[in-house]
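Here we start with a single chain on its own, the form predicted on its own, put down as C-alpha cells.
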Amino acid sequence: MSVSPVCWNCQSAIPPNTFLCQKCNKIQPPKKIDEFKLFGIPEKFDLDLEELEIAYLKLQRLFHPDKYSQLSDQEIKYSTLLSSMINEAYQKLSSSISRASILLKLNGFNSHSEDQSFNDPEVLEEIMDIQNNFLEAENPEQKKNSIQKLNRKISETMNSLSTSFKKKEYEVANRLNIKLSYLKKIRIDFKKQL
C-alpha cells in the first residue's frame, strides 16, 4: 500500500492528482501523472479538441505563475512547474501523432522508432508515389491538388488509426501512427515549396 504524499507546508495527506492541499491551499510540487488524468479527460484517441482547450485554459488560470508571485519562492517555484507541465500536455495531446504515442504507452506498447517503418515496404512505397507525384506536376495547380490527395490520404490515416484503436489493436495502431509522422511531415515540405 503506497503512502499519500504530505503538503510541504501543513503536512496534510495530499490525493493522487490533487496539486492544491484542500487543507491550506498551497500549491504543491508537480506529481508525474499521464497527460489525460491531468486534464481530467478520458483516454482515448478522438478528442473533443475544445474540450481539452477549456480544461487547459482553467488549469493556466488556477497554476500560472503570475498568480503566486506574492507569495513564497517554494509556491512560485511549484506554479511555474506546474505551468510548464501543462503546456507541454496540452502540446502533445493537441498533436495527433503524440497523442496517440501517448495511447500506445499507457496501453502498454512500446511503440517503434519511425526507422523501422523503413522495414514496411507498404508504406514506403505510398509515400515515395505521393513525394514523386508532388515533385513531378509541372504547374502550382497540379501540385495543389497533389497537396489535396495528401490531405485525403491524411485524413482516411487518421480515421483508421481512430478505428484500431477503438479495437485495442496497438500493432496496427503503431503502424498508422508512424504513417501519420511521415504524411504529417510530407505535408509541411509541400507547403514550403508552393
Contents of the next structure:
Amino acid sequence: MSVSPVCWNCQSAIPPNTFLCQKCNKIQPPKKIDEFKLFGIPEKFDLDLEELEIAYLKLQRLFHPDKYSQLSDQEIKYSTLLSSMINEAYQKLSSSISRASILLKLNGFNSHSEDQSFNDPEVLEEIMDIQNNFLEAENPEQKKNSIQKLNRKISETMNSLSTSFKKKEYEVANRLNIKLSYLKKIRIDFKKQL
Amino acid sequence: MNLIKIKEPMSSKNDAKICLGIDFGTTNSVCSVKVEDKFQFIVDEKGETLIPTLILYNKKTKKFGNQIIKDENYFNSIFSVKRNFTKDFQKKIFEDENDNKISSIEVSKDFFVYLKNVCEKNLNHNVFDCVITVPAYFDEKARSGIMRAAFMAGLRVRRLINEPTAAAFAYGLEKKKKGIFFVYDLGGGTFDVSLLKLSNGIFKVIATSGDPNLGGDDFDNLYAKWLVKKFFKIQFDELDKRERLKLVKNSKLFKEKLTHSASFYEELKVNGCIKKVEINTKDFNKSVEKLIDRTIKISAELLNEVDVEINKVNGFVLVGGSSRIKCISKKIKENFETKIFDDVNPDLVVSKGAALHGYELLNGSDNVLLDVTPLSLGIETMGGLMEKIISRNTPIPAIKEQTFTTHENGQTALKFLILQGERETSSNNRKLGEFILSNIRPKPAGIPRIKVMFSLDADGILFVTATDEETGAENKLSVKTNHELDLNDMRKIVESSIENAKDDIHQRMVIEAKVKAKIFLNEIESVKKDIELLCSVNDIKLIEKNINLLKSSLQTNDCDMINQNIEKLNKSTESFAQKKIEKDFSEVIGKDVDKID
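Provide the structure of the form predicted in complex with its partner chain, given the form predicted on its own shown above.
The complete assembly is shown below, putting the previous chain first.
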C-alpha cells in the first residue's frame, strides 16, 4: 500500500478502514478492504448472520445514495460506489460458499475457481449417488425424501467445513467447500424439478 | 470498520423542500406531498385524488384525467399509455392536438406536465422535485423511458422507486410494523410481488417478481369477452373498436360494483341491442380465474425461490386498485397459510410512500430503503447466449465487472449487446442497447482483456463502460444505435433549466433546446475523424467555432440563442454531411450486398 490517503475536501488524513473524514465528515472514495474488516466483524466461518445484517444496515444507513441525493456529483458517485461495495460484500459473506472462499484467500490459500477441474473420486461418487437417488424416485414423496437426504448432507458438510476452519486445515476446507458448492447446485436443480 | 464519528450526512436543515410523490399508474395516477410535517394528497380541478391516466388530443386542445371522463370524445382518448413502456415506446403511434405524430414518451410527458400544474395549483408554489414510482418488475428500458418523460416535463426526478416498496414504506411507517411482509400489488396494468423485511426504519427488499403486463385492464377485457359471448352470443373480436371500448368500460364498472354487492341487474347495450343481464360474483370469478391463478403462481414461485418459510412471513399486504377484487384474498388464503392486511387504501398508499420518501431525500432521515433489481442484466456472448453480469434480486446500487476477450486474431473492435431478462438465449430477453469498443490493439485471439463494468444505480438505471485494460481506451466507447441522451446529461439539463426559468413553458423550451443541442454535439463528436478527413481547413475552423458557440450558449437558459446556434452549426456542417454520404456510399460499393446493413 502507498501513503495513507487524505480527504479530498480538507486534506486531513483518512485512517484505514474508514470512509468518512473525521474532520469534515465528507464521504471518501472506496478503497480495497476485505469484507470482514468492512463490516468490523470477526473473521470466522461460523458467522452470526444477524450480527452481519446489523453491521450491513448500519453502513447502508451511512452510505446509501439516498443520503447524498442533495450533495455534489462527486459525493453521489462515491456513495454509489461505496453502497455497491457494501451490497456485494454483504452478499458474499451471507453465502457460506463465498464466505469460505474469502476466508481461504485471506489465509493465503488460493480457493477453488469454477474452471479448476475437480477430481475427488470419493466426492464425485457421493454426488452421483444423490443424483441417482433423486432420478429413481418415483413419486413426489420419494423426491422430497431425497431432497431431505441432500439437506442432511449439506449440513454435515457445513459442520465439517466449520471444524476444518477452526483447525486451520485449509486444504481440507477447500475440498469441503468445493463439495458444498456442488451439493448446493444440485439442490437448486432438484427444486426446479419438483 | 471503525466508525468514530457518526453524523447524518445531510444535517444542514434549512427550509423544508417540496418533493412530490407521483404514482403514475396505468389507469389512475395519484400525487401527494409532505410539506412541513404535513402530508396531503393532491386534488385535481374536480376535487378528485384519483386522476385517470387519460390524455385526449382533439382539435387544437389537450385534455387530461377527469376532464375527459364526461367528454363526448372519451373513447378517442389515449388509454393505458404506461403499458407501452414495456414495448417500443419511441414509436410515434399517436397524434397530438396539432396532428403531429408523437410517441408514448411524449404523451406521458404531456401528462406529467398536467400533473405538475395540478400540484402547483394545489400548493400555490412551483414544484420541480419528485419521486416517481414504477412497477417493480419494470425493466431498465421502461424505467429510463419514464424518467425521460418526466425530465422533458421539467421535473427533477430525485428517485424512481418500486411501487410495492413505496407501499411497504408508507404502510410500515404508518402502522409501525416490523417483520417480513409480502406485498401483493395488482394495479391497472401491472402485477408486482415483493418480499420485504421491515425493522426500525429499515425497509429491505429481499426479492421481487411480477408480470409487467398483467393488471386490472386484463380482467376487464377477459370479463368483457365473457359477457358478450354469454349474453349476446358474439365474439368480442367481431365488435368494432368503439363497441369494444364501451363494453370494456362497462365490464370495468361491473367489476368495481361487484366489490360491494354479490349480484345485481344491469342494462347492457351492444351493437344497438339492449339486454337486461344478471351480473354476479360467481360468473365474474370464473371468467377471470386464470389471471388470478397466475398471480398466485408468481407469488408461490417467489416464496420458493428465496427459501423463506411461509410461517416466517407476517402476512400479505394488498396493494393496487385491482386487489379489491373479492376472490383474491380468498385465493391467497387458500394457497398460503397467512394473514391478509387490507387496512390501507390500495389506490393511494403507493403515492404516499413516494411522497414520504421524497420528503426524506430532501430533508434527511434515519430511514433507509434498500431495493433489488427485478431482472438479470448481462451481455450477449458467442452463440447468442446471455452471460449474466448482475443477477436478479441483487441489491442496488450494484457495480459488477467482468473481463472479456476477442475471438479472432487481430480483432480491433468488440460489439456488446446489453440484455435484460431471465432467458438463456439472448433473443428472448430485452435488448437494452448496443456498444462498440473500438481501438483495441490488434493481438492474437484471446489475448486482449476488455473489462466491462455494469453500474446499476439506486434508480435501477444502468450505466455500462468497457475498457481495454492495456490501452485504457475507455473514451473510445461509442454508442451505436442509441441516439438518446445519457440520463445523467438529461438530469443536468433539467437542473440547469430550473434556475432562472421565467415560467413552466419557458423551462420546457429550454430543456428541449438543450437536449437537441446535446444530441447534435454528440453526433458531431462521433464523426470528428471524418470531419478532419473530409473538410477543408477553413471548414474545420468554422465548424469548431460553431461547436464552441453552441457549447457556451448551453451555459445559459436562452433557448432562442441555443436554437440559433444549433442552426449555425447545422449550416456549417451541411457540406460535410453531403461528403460523408458520398464517402459511406463509395465504401459500400464493391462489397458483398449481403453484408450491407
